[in-house]
Amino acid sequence: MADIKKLVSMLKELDDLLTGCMRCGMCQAQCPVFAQTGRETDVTRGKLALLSGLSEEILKDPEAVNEKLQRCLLCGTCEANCPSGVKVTDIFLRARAILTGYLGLPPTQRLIFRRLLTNPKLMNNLLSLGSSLQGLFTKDADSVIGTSCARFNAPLIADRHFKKLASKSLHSQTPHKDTPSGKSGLRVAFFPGCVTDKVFPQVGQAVLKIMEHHQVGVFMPPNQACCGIPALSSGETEVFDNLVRQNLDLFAKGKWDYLITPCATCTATIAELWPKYYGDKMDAVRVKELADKVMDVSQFLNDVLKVTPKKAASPAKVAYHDPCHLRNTLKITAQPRQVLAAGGKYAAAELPGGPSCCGSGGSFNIKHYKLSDVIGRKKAESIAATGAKIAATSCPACMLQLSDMLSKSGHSIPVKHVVELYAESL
């Protein structure tokens, strides 16, 4: 259990944040989880009501409170549409930190966070070993999408159709990079993110190819740590601080103009959550400097390099899924579509019903896979309804979820990152 004085202080801060909710229930129309269950405790208003008496509820039944609080994708859709401007994500992350401080994490999860996630070299070595052995336990599911499924009964994997670890990760292909700025006069620091590095190295290579084409120098230091969102969303603030500190030290070793990443979740975490939650306030200047310079790669291409769409006689339709962290947190929606069209071969096809969460939600997909599956399958059907032969998005975590759902639904539609499609034209 965390220090009781610290918990009391955190509870008071939480109470202050909760006063903004007017209980109007507008969040019911926005919540993808509530849309499936219809339970008041699954929608933001219900969770906020529960949290308003958290100090009392912690003494009564902390596990039940925690279970209800975890049934949230942290997609930010309710917050983006809240008429009272309630900082829902902030409230839920603080509440999770309080409950984790009181209950602690399960031993296995704590071990993974504290011993593996905070040690990038060890994690890289173990996952590299896992990559070489995974063929023994998996078999092909959909050759077009490139998914696999479990060869034997495996409760943790269940009926998932997943993308396997890459045979050679991005950090194995390109251990580091430090190139000067060319005619662009710009240099970027490149933060691929864990999923790009270990599952979709081709996305990272596409970014490097694009930077070389536009003569932008790249600083990519080795042994980058996770952005910290898995730890923060689980309430493990000490691990989060450790990861942020490691990355701050790494990127301080180079001079660059922008920090770019092809992962919507990493971008939003660095821009919005690092300044709010990093515990070492003596390091606030370094955090702010980095947060101010981070950009989604499509934002950098569109807003800084001025990449513009090319006119094409008959561009192929690509069903574009807006990642929640770009759409709701960073308000980035036009730039990925512009980059998609910049190669002159593709045009974004909008999904019926408009943008919505794909149901991934990081650890939500692991803890509540049945709900994630129901939400994701609707997304797969909306992609198929466009008639597009390719689906695209801007977040590797969404790519995993879309691949699973399209594969299981029988829609053999490959899932690409927008930078992969743009890089094809260079």
Contents of the next structure:
Amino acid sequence: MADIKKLVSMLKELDDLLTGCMRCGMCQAQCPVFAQTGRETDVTRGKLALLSGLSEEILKDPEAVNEKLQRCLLCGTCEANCPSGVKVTDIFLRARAILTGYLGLPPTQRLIFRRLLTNPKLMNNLLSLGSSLQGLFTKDADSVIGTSCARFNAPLIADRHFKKLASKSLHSQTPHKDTPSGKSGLRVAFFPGCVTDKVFPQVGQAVLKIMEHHQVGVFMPPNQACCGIPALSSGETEVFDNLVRQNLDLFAKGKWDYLITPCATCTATIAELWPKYYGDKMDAVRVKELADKVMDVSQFLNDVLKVTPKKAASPAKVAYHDPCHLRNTLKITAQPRQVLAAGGKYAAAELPGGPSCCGSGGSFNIKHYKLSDVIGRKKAESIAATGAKIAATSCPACMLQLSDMLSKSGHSIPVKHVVELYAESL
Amino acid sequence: MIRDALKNEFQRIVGKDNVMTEPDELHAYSYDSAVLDQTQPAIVVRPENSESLGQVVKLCNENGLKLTVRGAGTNLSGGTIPHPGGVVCLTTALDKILEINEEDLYAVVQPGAVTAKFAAQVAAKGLLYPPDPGSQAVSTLGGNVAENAGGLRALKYGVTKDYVMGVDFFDVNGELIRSGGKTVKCVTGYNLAGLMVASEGTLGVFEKLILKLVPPPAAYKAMMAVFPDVMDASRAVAAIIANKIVPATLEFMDNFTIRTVENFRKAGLPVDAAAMLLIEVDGHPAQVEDDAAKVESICKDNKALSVRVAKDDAERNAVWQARRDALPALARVRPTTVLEDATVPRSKIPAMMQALDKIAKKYDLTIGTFGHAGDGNLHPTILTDKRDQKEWHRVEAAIDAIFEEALALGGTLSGEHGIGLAKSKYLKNEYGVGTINYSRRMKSVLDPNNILNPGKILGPLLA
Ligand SMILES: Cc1cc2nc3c(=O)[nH]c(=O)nc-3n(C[C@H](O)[C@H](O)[C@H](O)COP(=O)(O)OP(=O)(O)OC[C@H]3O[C@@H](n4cnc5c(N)ncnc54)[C@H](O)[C@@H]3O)c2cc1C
Ligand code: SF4
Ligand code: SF4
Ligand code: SF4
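Having seen the form predicted on its own, the form predicted together with the partner chain:
Time for the whole complex; same chain goes first.
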């Protein structure tokens, strides 16, 4: 556990960040959680107020504050629109780290974080065991979307229509890859991220197929560790450091031009959070190098490989969901749409009401499933309202949530990653 | 602390989930958008229908509990900072738009409906609800009526009070009082709806609002005029009005604000200009052409260095983006942003600008000024850091000086942000003791236990 001195200095830093909030309340228009509950503790301003109270009174009621703080998707929408430019997600991540340091995690969570996340081999083994057992506990819910739900009353699963773990994960299909650059003269390092790896290996395969098609060399080292966002957003900074270091070492083993991921969250985490929160300052150069070279796969296809929309006679409508981490953090909205249309079969249909968070938010979905559910169902309805027969996005975590929500609300609309649809055409 | 029995009563009325008493929850309702000290309520309740809203008011009165109604909590005068140990009643669940009547041009809404959402639904029916406070993306219509909020279009279209046709509200006994109606003309009884406008939650609790709608203008044209001197800009404002042109919007930005916005957006604003006017005329297409040409030549006659007329929607948007950026850009300069609201007759804008300049120098503060030149409503914005106590004392003294100056010029304490807690101490300087006594007598009869947002507008009631 962090020592008191360190916590105090962290609180001081937090206080400096907090003074920028002028309590104007404009974040009420942005926050998807507030939109559901109408409670000040659920909107940025209220949370910031709690934190400034917290740093003044030094942790009077940290449990309650922590509880409120967890009711946030870290979607960054408020930050992207805050008139005062308050670094909201930065504040929340730091606050979670402080609170976690102070409170300590419950033993089971500590075990999961410490043992599993720092040890990708062990995690992979455990999860593949899980995938062979899951059939026992689940039944098919929607065969088009490919979701399942709990066969028995399982509290953690509740009434989720979840995507099953893939029967064969990406890393067992393609344990590693090291191909030379072809005509393109480019070589990319490929970081699929854990949801792609374990749930949507086909997304990873689509990326590999696309790279092969464009003659881009691929460096995909085995035993990749998670990008660390789950640890960071729970305030587990040591675990986070450990994961980042593992990845730094792995990717240092190859020579490549860009680091690409099909996961909006991974990209945002590597680009923005690694340089900001990685504790080992001696390693700053390596982190910065990776952060500068990481790219969302659509961004790479569009901006570097110059893949552009193909004119199609009568393109099929695809409802496109903007993942928050692409839209708010990285400001990437055009590229995925371009890639979607590049196969010459599809065109992006815009969701009525404009972009908004799908309500997943990593562990938010687990801790506040009901809220996540209401937010997600609205999203499902807006997807259905486009009349599109397919939904697409650029983040496997969003794919999970959208699949759950579309399936539960009875819309048989399959959810694809834009690269899957593009790969179809090659 | 609130007694358990009372807490149970509130729970019975609004449901368990809608009652909050935990310290962290109370902390989140101890402030609004004003830069004032926080005070905590003892309980926060969130009624989901108007019946329980009425019961909440009644219960508070029966038990002498001080009640503060809260919409979005964006008011800038401390109007929703609760009485210590009192009750905060949220309207966020009472957010329904009950009717938009296209034949008779009115709408009926619950008080918690968000202004911009309402305006968008009205626009979708081809009509216009003109009041557009800068906070409209989050502010509630109940809050707008209770503060008599204004906006960018106030010059031509008026403020919230000009669109209030009726207010149904609960008195302290929880009895529903109906006032005004759906007809254009209505003189039945006292104008209680009018009394409710700008009452800041001190006279009754709104349950329903009837609001007037108008047809939108067929055409509009925006322009940006740059001046070498504040005096020239002010003379241009006066000349536009004197020439019988009433623009929909006529906004002002001083040099400091222009430079800060330019720093923030890099949109190519004239950083050397002493002042900028942002103007929009609207109405019938032919008249818009005519008015725009006249405004352009009036600005030039008054020494405008340049006048840029927006050719299309993109250029128009660029003009308004500059105005929208004023607050965000200023807010980033220093940690604390104090947005003031002094208003003077529009002919006195140059004098007010000179006074603000002097005040900034005297108290060694940074003040950026922008605002609604057309209605003399300026927003001197003091950029400071509340944690620096010495500087904060100077800020407080400067605020006193700003209002003294505004009143000396024949102006008012508040153009649109309300009196609340922030400015109640100045009230007698504007209206005198007689007015305060009259208002207090009225309040003491309507609210004998003084439960409705005590301390706001009239200050602490001694009687
Ligand atoms: C960035 C920003 C820009 C702004 N721009 C403008 C502007 O351009 N023009 C302008 O006029 N103001 C502006 N304001 C001030 C503020 O937004 C307005 O005063 C607005 O009308 C407040 O609405 P609200 O819903 O937040 O009300 P609140 O702040 O929640 O409440 C305001 C008052 O109304 C009372 N009240 C609320 N609901 C009821 C009810 N149902 N019954 C009885 N009383 C009730 C409250 O008790 C309180 O006294 C701005 C504020 C900010 C932060
Ligand atoms: S976080 Fe930003 S938008 Fe929200 S109240 Fe603070 S300054 Fe306003
Ligand atoms: S990050 Fe998203 S969920 Fe969290 S407070 Fe901001 S808008 Fe709300
Ligand atoms: S963002 Fe999610 S999917 Fe991507 S690596 Fe991190 S945890 Fe795994």
